[in-house]
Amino acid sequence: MAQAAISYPTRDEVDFVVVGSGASGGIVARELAAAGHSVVVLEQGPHLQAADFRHDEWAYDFNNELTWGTSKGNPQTFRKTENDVAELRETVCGYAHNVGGSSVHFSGNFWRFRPIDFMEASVRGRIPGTTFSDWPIRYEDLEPYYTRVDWEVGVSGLQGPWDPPRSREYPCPPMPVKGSDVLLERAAKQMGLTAYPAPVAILSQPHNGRPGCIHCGFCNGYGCEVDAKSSSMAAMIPQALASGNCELRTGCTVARVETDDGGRVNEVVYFDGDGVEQAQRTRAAVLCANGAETPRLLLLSESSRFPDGLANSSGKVGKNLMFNGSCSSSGLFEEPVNAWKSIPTTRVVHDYYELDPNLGFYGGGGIDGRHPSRGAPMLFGLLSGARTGTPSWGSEYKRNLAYQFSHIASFDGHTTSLPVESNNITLDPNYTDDFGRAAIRCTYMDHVDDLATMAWFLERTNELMEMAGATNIQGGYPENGQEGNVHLLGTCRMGDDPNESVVDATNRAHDVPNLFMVDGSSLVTGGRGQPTMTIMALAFRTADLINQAAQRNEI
């Protein structure tokens, strides 16, 4: 018989209260529930489970379902610079509006970060104009974690010539290799390169009770109708509510973390799912929202004891924003290379993954296989006439639709990103959302060397298309600097120093002993491009480092 759905009151004080269910929201609240504290979990979303996935290109790419935005009452603005006016725009909106977050409709691609990522800025020194840093860990402290990764969210692969080292094998064997990627391996190949099998959160063959891909081809932006993919909603969140102390409470927009006297958390104040103002006390509280809501919160929680936004004696909430640079190439081939089955990639070049410092600027990625619609027939039927410059609509353009479609491909660029402080959230001192908190304002421009960088990527993106044999090659980056993207890190950042940092080496906040934060906030550097798997692994991180904490009655 399945165990009743606990309910706590709000004005009962409770262990911990979780803000997000996201990428690490769903691991803290599963590993602090399984240690047997009271948890609540607020998500703003609803909770969608995998029969309530479809393909719907409408429904998710035009009426953004599955994301939060303005079309759900949420404005936010963009601007270069301080010195420009911010503009409505979508610029941060790409994370998921439901239980598990993001993680439920992300690509998968699964990268941990080598030992270089931690130590980079004493490695290459100095870079003027950023914020470039050491991270307080290194590598080994997470490796544990990232493998705990691995085996409990559920990753398939095979160690790669360039990866780091590992504690254990992948608990499933990669992907089968799609048509496309084969031609990337071969040119990677030619090209002196070695290309692999991507690791990637989507289960290869069933593993801890859930079923293996089935190649449906609808991946990256939407949900796993089968369980596949390993977002948390699927792999930690059912394991949460299973111990007996989880609670879930869908539906719930925070507004604010509320202090004592002391400056301790005592609680989480929301909105419920009729816009009622409820509060849920608390004995601690671990913020998981991601890296815009997270610092965006933590500004609306201004009080007397913390007038500049609480936990932000440093000042450095919301600023040293990273998004992760990309570049992309796509050609036609003469045979059909069918990119759009299966999962989004299968193969990935890490060769590049440090620049040559003689290059003249920092930088670094990897390069993988696609296809430039992600898969999605309606979406590479609305780009198809602008992109090849034939007929956009008409019986020409459904037959080169038809024939483009199964033949096309693009090898993608996934690039570092420097933390400059004046890449930023704040608060739209003009626009608020519909429970009346200050809209996001990001401000944001890329550094030179990530620009740079971008452009190196697509040269290297464009000799590997033209070894592949493709043709009608078109390319691409930002090169006038990025406006948006879903990687959003760093606003938070950890360090041992509380007057550059806002959490420590524990994801601890420096200011505020009882109040965490655990996800894309607190990177120091960007990686290379796919940032999720050390959000997780520094999630169990935390969540093991908070009931050690707590068993020495130390929170």
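For the two forms, the rigid core is made up of the largest set of C-alpha atoms that agree within 1.5 Å on superposition. Keep in mind it's a predicted model, so treat the numbers as computed, not measured. Positions refer to the first chain, counted from 1. What changes on going to the form predicted in complex with the partner chain:
Once both forms are overlaid on the rigid core, the distance between the two CA positions of Y397 between the two forms is 2 angstroms or more.
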Contents of the next structure:
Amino acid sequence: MAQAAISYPTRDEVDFVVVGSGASGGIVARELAAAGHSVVVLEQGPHLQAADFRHDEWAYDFNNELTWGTSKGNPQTFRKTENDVAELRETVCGYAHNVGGSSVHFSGNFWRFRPIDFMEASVRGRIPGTTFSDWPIRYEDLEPYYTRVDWEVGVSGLQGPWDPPRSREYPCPPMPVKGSDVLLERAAKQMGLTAYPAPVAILSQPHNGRPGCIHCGFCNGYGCEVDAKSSSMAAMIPQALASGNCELRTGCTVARVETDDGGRVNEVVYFDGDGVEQAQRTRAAVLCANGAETPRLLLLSESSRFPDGLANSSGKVGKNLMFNGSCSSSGLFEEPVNAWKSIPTTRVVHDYYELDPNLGFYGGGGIDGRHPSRGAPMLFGLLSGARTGTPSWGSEYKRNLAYQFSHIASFDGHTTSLPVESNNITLDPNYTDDFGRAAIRCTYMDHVDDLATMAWFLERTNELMEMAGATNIQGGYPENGQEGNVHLLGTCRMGDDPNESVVDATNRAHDVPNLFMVDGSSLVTGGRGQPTMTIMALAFRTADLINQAAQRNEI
Amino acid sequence: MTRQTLSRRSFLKSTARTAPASVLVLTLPMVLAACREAQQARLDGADFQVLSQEEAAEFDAISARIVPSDDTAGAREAGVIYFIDTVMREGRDREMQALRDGLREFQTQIALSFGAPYFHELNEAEQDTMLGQIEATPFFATVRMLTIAGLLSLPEYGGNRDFIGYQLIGYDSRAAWSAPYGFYDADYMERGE
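Mind pulling up the form predicted in complex with the partner chain next to the form predicted alone we just looked at?
Now the full complex is given, and it begins with the chain already shown.
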């Protein structure tokens, strides 16, 4: 498509700088630019597009071509508790460094949050040791924006029996069911549960000028080669650029957000693709850098006026990190399942969205059918010898490998994480990146209820496997606590109380009137393990409210 | 299978002692350039670029026990050794050194047991015995990873010749599929569930 190659001088004030072009940044950029504002998007990574992506496990899965870690100049450290010294790890908070961010290589599971997710703390009551809270908004506030994601970004699905109310049907019908999900659906039925079509941000048929999915199988972990996956890169960025008001600067790593004497953002300092420090003057900034990088940037932007980091008078920047929990059971089936074809999952069981409080712990989640290596041959080869009781090399390993790849399916649980202040993102005191920025230090230990929830879901996924007729069933969950994830939630949470939250109910920083944050960091609770749909809906809502405020001259 | 115990991340962790920062970190343009030459080398039957003839014979023999050639083709026919020679190219000095050190240590063990140091000169039973002794080491884990990666990566990296690896596991590398994908969804459609 023809791109209007607008270019803004850094010394001239633009209306908005958007930091990050991922799930939320792409939407915010498109919405603000479409409303006539001048927008500069700063993105660390390159502008890869459909033609750049390949079925190349060695490049993407094993050499982190998309998700840069420590060895690619993005050091991160991890510790379980605040009393430990954090260790350098290859990746802890995983995300993709490219235009579109992780929405390019995600699985595209697009469950909406439900009304309960926004007010669960008051329904369930406080949970000691956590900051479990209601959202400052309700499902009804977000519903119009969920629908905009459905139609403007592109979601395929079918309204299920317990789905929250929607103002408009899905634009695309559900994806064709996979064998792994037929097995899940039949097992669920025997257990009195209901499996129904999974909503996915992948087009089942042409929509908005993009083609339908061709079911190639290299989906989760890979960029879509035909633009059927509804990433920010495919669905939003082209429209942002076509507005003629948006300049996308790639290879730009943001160092600081600067404020003037009045405490308002006036420029965003970054290193350009040549490593040269630049400063873009701006009237306002929207941080969409993800739940690890947004708090890091705020903490890096400390000043005499904001000694604990920008927008951090509450002390909550970086706190309350939530990963979501997970479990997985896999088993072998007599006939070829071929779960390695098509998209990751096509059915979901949501009967356990809210677990019975009488179990003695808080939790809930969903279960879907998958291939245990996401359908990737090499990863499966590496994993398959790890099945208990089977050799990891030699003739028997080879026979198992040959048989299992097509005959295996997994049922995965995706579960809640409680917000806990001691789970957080801080600046590492010992490690810096190539630009001298302090590394992300992640401190995390799953709450005891989160572990109990994962264990409970593992029992269910094992039962479902058995009911499905699987043999050699094996399963597990991170029982010693997770040491990293790609869901990075809650670290600049929304709220009405400036002492307990970082942004208000419109995603504006409590402390800085012309600074907005919208990404995984905004989430007050983490839902049931599929956050991106809600991140995108929040981005539409934030952009809408910013545009309204700008009209009233209230930025 | 838990993500925690079986993820790529934990796999790398288990071999972290071999290559402290991470195992086998490459940049794509460099690898692609190496790939073009590897493909050419296959055609020419040319010398190895990184591996000495002795190292090539040893790693080839080890990979051939990890994925043996029996009633179907194995690591050797898939050209795993060419994959290893490709991905250990330029910039991989530290990892290559770790592999070389590991091999030398292994050969010392072999010499103690059999009087001669070369793995590739042992018979298959002897080879399996020796590998059994080093199964839990980062050296073995790294050679295993390279063997499986060489078996199942894109042929442009030098291995998976003629899609031997893909054929072994029943993976068909097509650009597109349409439903039904397997037995159970075909059955589901037929029954009209």
